[in-house]
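Just the one chain here, laid out as structure tokens, in the form predicted alone.
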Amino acid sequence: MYMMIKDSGGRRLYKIAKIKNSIILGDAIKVLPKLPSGSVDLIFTDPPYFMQLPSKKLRRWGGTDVLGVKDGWDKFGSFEDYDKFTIEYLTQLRRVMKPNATIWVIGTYHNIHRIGKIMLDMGFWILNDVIWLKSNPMPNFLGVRFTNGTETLLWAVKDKQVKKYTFNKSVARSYDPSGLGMNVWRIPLCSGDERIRDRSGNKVHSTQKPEELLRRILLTSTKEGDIVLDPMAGVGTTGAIAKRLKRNFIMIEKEKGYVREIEKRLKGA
């Protein structure tokens, strides 16, 4: 079961037993300060890349055109609008995290180094960056510079003195052939059955995360009944993967197209 909770400007604190397994419609930015905190075991985000792509349109050579994230929740100002907006949420994401809870942070070379730094500024201390390597990545159609075929994950707990956090290292060393568990993960991009599309067979969300991805998240580093933030859910990966492991989840998402999507999902997960 789940609930679907519409954020209200008006409630002041929301309790954690209430909100498990749910879905919350708000901004992350209002409705973080009325989580409760030192509630969550895990936390994963996927916050806007900021990508500032050029208007002009790249074209295949059959002629459609490259679909990149052209959202309006991926603008902003200026690189000081960015920053502020990362220092917000993480801000509300390291109070609410356990005291030996982790956080994993997901994006590309445009905005992961600008995240890093604020983390380490802040007091998160990283574990780990985990490569996620594409193994069918975008092509690459202006040949000007290396084809882009891997983003970063930052793992991390609230600061250096954390030590008794969750890592599962047989689960992890299950996933690479020398046996190390090694921090380079090679996984398709979603696509197939998998990508959520509309009726015109257009892609919901531009940046949609592959299952498999968050299914290693969680194998490695929660359990069973563990509650598990995605403050920028999405059309809600992380939360139809925990669902199907027995952890508990709380997803916000801001844009009801995609909070629509997170609710058939669950129906099947």
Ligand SMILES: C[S@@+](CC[C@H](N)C(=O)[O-])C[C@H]1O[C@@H](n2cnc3c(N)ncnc32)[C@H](O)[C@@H]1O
The other form holds:
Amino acid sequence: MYMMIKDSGGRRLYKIAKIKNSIILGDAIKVLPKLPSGSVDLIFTDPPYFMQLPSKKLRRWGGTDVLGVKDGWDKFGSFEDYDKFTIEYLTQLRRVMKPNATIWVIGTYHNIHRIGKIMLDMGFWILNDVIWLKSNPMPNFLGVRFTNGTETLLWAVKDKQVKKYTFNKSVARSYDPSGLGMNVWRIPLCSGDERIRDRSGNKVHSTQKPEELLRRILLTSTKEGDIVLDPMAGVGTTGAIAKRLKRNFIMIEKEKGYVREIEKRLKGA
Ligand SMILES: C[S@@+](CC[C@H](N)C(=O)[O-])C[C@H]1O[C@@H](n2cnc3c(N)ncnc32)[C@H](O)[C@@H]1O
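To complete the pair, please output the form predicted in complex with the named molecule; the form predicted alone was given just before.
Let's see the whole complex now, leading with the same chain.
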């Protein structure tokens, strides 16, 4: 069973037992401070990229449109605003991690370097950067730079002293043809039946992550019964996979339309 909770905006603290396997409709910046300290085993966060695409249409060779992230949720006034937002949610995420919890943050070249610096400055200790190598990346713009075929995941603990975190090394090895358990995961973009579309066939979410990515994250760094938090859940890939793998989830998402899609998705998960 799962629940949808609409954050009332008040200051009342949430009890973990009440929000386990829930989607909270609300702003993570307001909701996270109301979560109990030291309460989750794993965090996966896929924050806005602050992509700053130009307002004019970008076209590829051959004339097709470039469909970047143009959503309102990806817009910030400046790098300072973006960093302030990042510091606010990461401070709360660090607080709600159990002592041996780990955190995964995914981003592109637009944002991951800023986030990585902020994490290190805050005391997080980075265990790995895992490269998601897209086996079918979007072709490049006008041939003026390399085709961007990767995203970067930072996997970290709260601080350097944390040693007893979950790492299922046999699972990690099974993803790597060399058997070494390397930090490069070759996974296609989310497509086919997995991609959530509206009645007209348009993508419901511009950056829905592939289920295989979340499957690898949860299988390598959690155990059955663990609590997984995703504070900017989009269309709920984290919760859908957590449910399937018998992990508990807490998801926060501020857009009502996406939360509706999560509800539908969880019914089928
Ligand atoms: C990159 S997308 C996440 C996609 C998700 N991983 C998936 O597979 O569907 C980022 C999401 O963060 C949400 N978001 C942005 N700012 C937020 C905030 N302050 N509180 C809650 N959600 C937020 C956006 O609405 C967007 O859906």
